[in-house]
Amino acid sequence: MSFAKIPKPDELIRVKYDMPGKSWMNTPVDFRPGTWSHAGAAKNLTALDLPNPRAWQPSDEDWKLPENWQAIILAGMKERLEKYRSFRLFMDICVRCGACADKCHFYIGTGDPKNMPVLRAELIRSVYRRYFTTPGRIFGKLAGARDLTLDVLKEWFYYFYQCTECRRCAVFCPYGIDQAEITMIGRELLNLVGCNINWVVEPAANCFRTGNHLGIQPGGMKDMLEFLTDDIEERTGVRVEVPLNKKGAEILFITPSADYFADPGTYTCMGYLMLFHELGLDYTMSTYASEGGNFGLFNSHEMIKRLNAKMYAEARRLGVKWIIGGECGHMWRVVNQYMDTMNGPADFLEVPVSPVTGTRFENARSTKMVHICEFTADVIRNGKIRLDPSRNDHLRITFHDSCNPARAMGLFDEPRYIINNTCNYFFEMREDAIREKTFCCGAGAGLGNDENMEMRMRGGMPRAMAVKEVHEKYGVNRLACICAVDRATLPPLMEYWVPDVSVMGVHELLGNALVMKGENERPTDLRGYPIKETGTP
């Protein structure tokens, strides 16, 4: 769906926050174009061994569900209530204080009460009460309980695929209720009867088929990396080699496939390759573990585990000592929050020690995996590379804390340290829009598809408004981030709300500023834009 088919920004921003005239239990879902995602294609469900593959769409009257679909879902809910203590806890402890109500970007952008985290959770909590609590069985609606009907199932689909699992609401919840965990369970239950979206299941299916979400074949990956090294040589005069599938290398480097596939991620990837060359790092990339992202996070715990295991299986096969991960979002949430329980600890690898500085990354003792920003910040702090920040003087930067690295691993300072050492004009957004309170791009968790464009622009509005403030106040023209999904979804968001601001990765800034041994004079940045000698744009 193009921008031509959705309201103009001055119309979209006029959000009504009126109280609805009817009870939320009596308000059926309206699958309006531009606000939902296409169903998972049958071939992708089959590839992933998921149930009920068929041709259908959420806007259809008949969803072609199994005859016993209610029994399947209730059995699945019972199993998960027994397996995940957090799920039962989150079903029982909410006191409806409302602290989360206005913290969701989708509620801010739509005014739809069911996008308040407290009410989104109530969609599934009401069914839990009906079938798994005594008051709910006896008193029904008086106890906030309701039957699992087809309308309820459609409501789950609409709103659980309208949550980006960003976890901002959890920051403000006094009980620590994590809506992302509730959404994940809701999506798992929907999966049991074959209700999922293609933007989630196709990348996961591709990952098992070719090694990465985008379905790039090994030869294609090699060609794309060679294109990037050609561009680096054209810009700098330095030829960089990219080792692939090199057994016995010290380090395995894994990054999202979007980084070597499409702009602006490719400039970030060029920054990685230039840094590794300059340091003389003994590393390799892999055509098997050719994806850092983990779309299992948006599907099921089982899928998370299967996709995460690929990376470590390849590390074992290649015989590396430890892993560096690129600028990614959900890869890092999986590694920091789930990997140890699901596939770890990775005892066959060594505790990461930088061969450049000697720094021992004790924080990665269990996972054996270091974030590229941690690695690079340490290299800069120890004075191991030469940087010329003036090469970025044509850029006025602000930084978007990507949800998963920020809230799932607390990675706030390392990217800012790199930015402050690679450019002269860095401006923070307002305090309630950065660090752990950062706003989502509006299209994470598999929602970055074109058919969902209006909802993306609505959900991304709070982030865009914070960028607009620093654009108007300081002349900011570039939004930096450390997530491949952000680099794919923020450009259209900026084009719609703040068209003078473009998007980049932090290691693109580094690549611009990095002074390489033997380089030619560099009149342009990695994108080919002229570098001004001094001053501001």
Second form
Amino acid sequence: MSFAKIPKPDELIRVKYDMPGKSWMNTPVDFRPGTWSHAGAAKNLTALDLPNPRAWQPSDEDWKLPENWQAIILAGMKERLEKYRSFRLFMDICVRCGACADKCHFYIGTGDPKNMPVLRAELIRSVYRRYFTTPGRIFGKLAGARDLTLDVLKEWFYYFYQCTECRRCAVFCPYGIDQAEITMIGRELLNLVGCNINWVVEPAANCFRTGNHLGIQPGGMKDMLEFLTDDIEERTGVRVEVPLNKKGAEILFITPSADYFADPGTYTCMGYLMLFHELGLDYTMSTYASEGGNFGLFNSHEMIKRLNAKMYAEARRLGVKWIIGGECGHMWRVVNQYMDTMNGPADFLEVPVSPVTGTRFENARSTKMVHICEFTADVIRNGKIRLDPSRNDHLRITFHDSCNPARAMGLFDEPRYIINNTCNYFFEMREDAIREKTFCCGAGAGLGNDENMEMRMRGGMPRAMAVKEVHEKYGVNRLACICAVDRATLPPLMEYWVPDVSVMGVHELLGNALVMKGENERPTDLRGYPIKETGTP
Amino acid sequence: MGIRSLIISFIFIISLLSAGYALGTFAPWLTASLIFYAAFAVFFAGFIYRVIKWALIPVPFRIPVTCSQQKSLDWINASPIENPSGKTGVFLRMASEIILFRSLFRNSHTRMYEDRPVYGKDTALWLFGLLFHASMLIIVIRHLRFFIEPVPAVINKLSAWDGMFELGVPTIYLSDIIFTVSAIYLFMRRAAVSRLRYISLVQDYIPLLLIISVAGTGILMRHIYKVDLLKVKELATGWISFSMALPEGIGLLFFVHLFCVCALLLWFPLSKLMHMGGVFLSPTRNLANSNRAIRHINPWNAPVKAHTYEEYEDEFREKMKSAGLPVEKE
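Could you please show the structure of the form predicted in complex with its partner chain, as a counterpart to the form predicted alone just displayed?
Whole complex next, starting from this chain.
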């Protein structure tokens, strides 16, 4: 990871919260390198039948928009105002009390007033007023209304791709106005004229065709899982099998592809596989539904549905009874809040019952999909596995609540229960940086690309500073999380702000602590680090 | 939008007060009948229209913002209010939002301290916001005594409680003081804090200035330039029976007060003041986090083009076979 092109941490931290003299309405965007993401490549737009595929970049003067782009966007806005109560209401009822203003990690990290959620919403609200409200039509600027110009469109692009849809602002808003909803609609509108970022549309295009973001083909997935089982055998002496596309299995297991593709997610994946093996679970993974994540969430509601459809389709084809989902943030936003509505009812599946403990997961009786942390916490609670937490004694853990499981689900205590049972040194971060007030990694919602590095480091700063605090206070050297995007974006964030802390998934902790039948003596953890020496992360 | 919006707002309010004064002087009957009826009609019709319009828009997805532990395993303590899983929980959550301003109570203030962001508890906005709204409600209820004869005991009791310190003649109402102070606080905060001034529009200052004008004229005519309350009551009960008689000698200030109230009522349904109705309808707050247990229906759940397994296997069949993976069609 190269930070060569961005300012050093001691410069970046000097954030000023002074307001500029000039009104925000007349301040055009400056596409400064390091603060925005590359445009979606034409081939990916074509693969997804998205409009206006072409070669362009946001820094170009000419965005090569369709001739009637304003009409397209206004028609799209009208349609969405009639389809989403959230959108219309959030356009109408904001009183600009400013409670959200300094809750956004991008505002805290940049001091840019347009990163205050209230102003980010005003970017689109001003256009809404101009074309859809009587006072706005009559009084124009005086009523906070403005024309939809190219500068406004560019501003939308810059700031809607500078929002990670983390929903922290919505926790503080007295009316529950959720900037994520507004950003999602804003991005949909931009998509109508072909303005999107490659780090969203490429994974989406890959996922559509090959089943996963990384474009891994069936054989590749099999090979990767075999590498992981080789590693498990090397560390534990136990040979683990991973069933793939197995018809008639009881459970379908779906996890983000990053878990079996890239470090440090792979160690988390090893944790899952070891657990399933130890429990003798009758499960299968799928090469077709080989992705838990859903970058459709960062593109449009329609794309969420298109990509999510595979989960139920594959569960039906394989004839499983229910589904377990791995550690992932936005995947769980989709599964918890969209999947059943979009692609249900899953009446061909059964209400999930853990074959290990007999626990019936009533909370998932309609979707038939259980979070791996719910599943594992139940297994531990019922004493079905043996754990040796001292094998994690070289680690001093803190836990990062990922935005989506936190604020779109409320999954707080299940992962903590697993952590508390698998390690001896767990330290919480400050109260205003965890649970529902957790800070984003700064690179969710498709912004975790390298060209956007400065903005990622800025947006992730509040999270990093809270980690730094526990690092200094308690010697924390490992940041645990339950999100694959986190596992990709937090390592560089830590490298930049708190270099002595590395990142892991919760099921990696479990994999370390799990005492397996027939295992060899385990002098190292899953990463090969000696476990007796404390202090080596 | 800075100072410009402030100046425009002041000009607007001063013109409005002058108009109220002029009308009160030369044509008080106009304020007392035509404008009054028009304002009430616009307020009620407009309010209902806006709320119905929102209510008719579908809520395609169940998207509550969860602010505490979900209901999952029996032995994990779920939070029924901050993360409701059923109707009771949603009701309590909405009640805590609407009556106690729960979310605003979380407010904090971010500062940089020794190269570290720190988040101090900041309950001033919550406190003054709550006082402002609560005292407004009490004042509105107290005003019903002008419209109802005989005055219901509840209203008399409320008024007695509100004036319990029995300072001055007539007694000073606590709610009047709290209302005026909190409205001035809310205005000053907007005008003086640079961040707030930056995000504020003309339409953010005007309702506050209007409300301060209403409160100011109200207090003035109760305590200093006293108006004849019996005649006000005569007028108010006349409104209900649509008798257009205007009692003589009520006092000019009353008509300025009434004019400002009418302006506020006219302003209401066209503006952000509709948050009063909207707060009940917010889909991130008024839905249970129960999507995995009970299916939520999207009335326009539109069909989409997905990539089927058959298409997938057709593309990768040979690769799947060579990797030893099962296929549907050989």
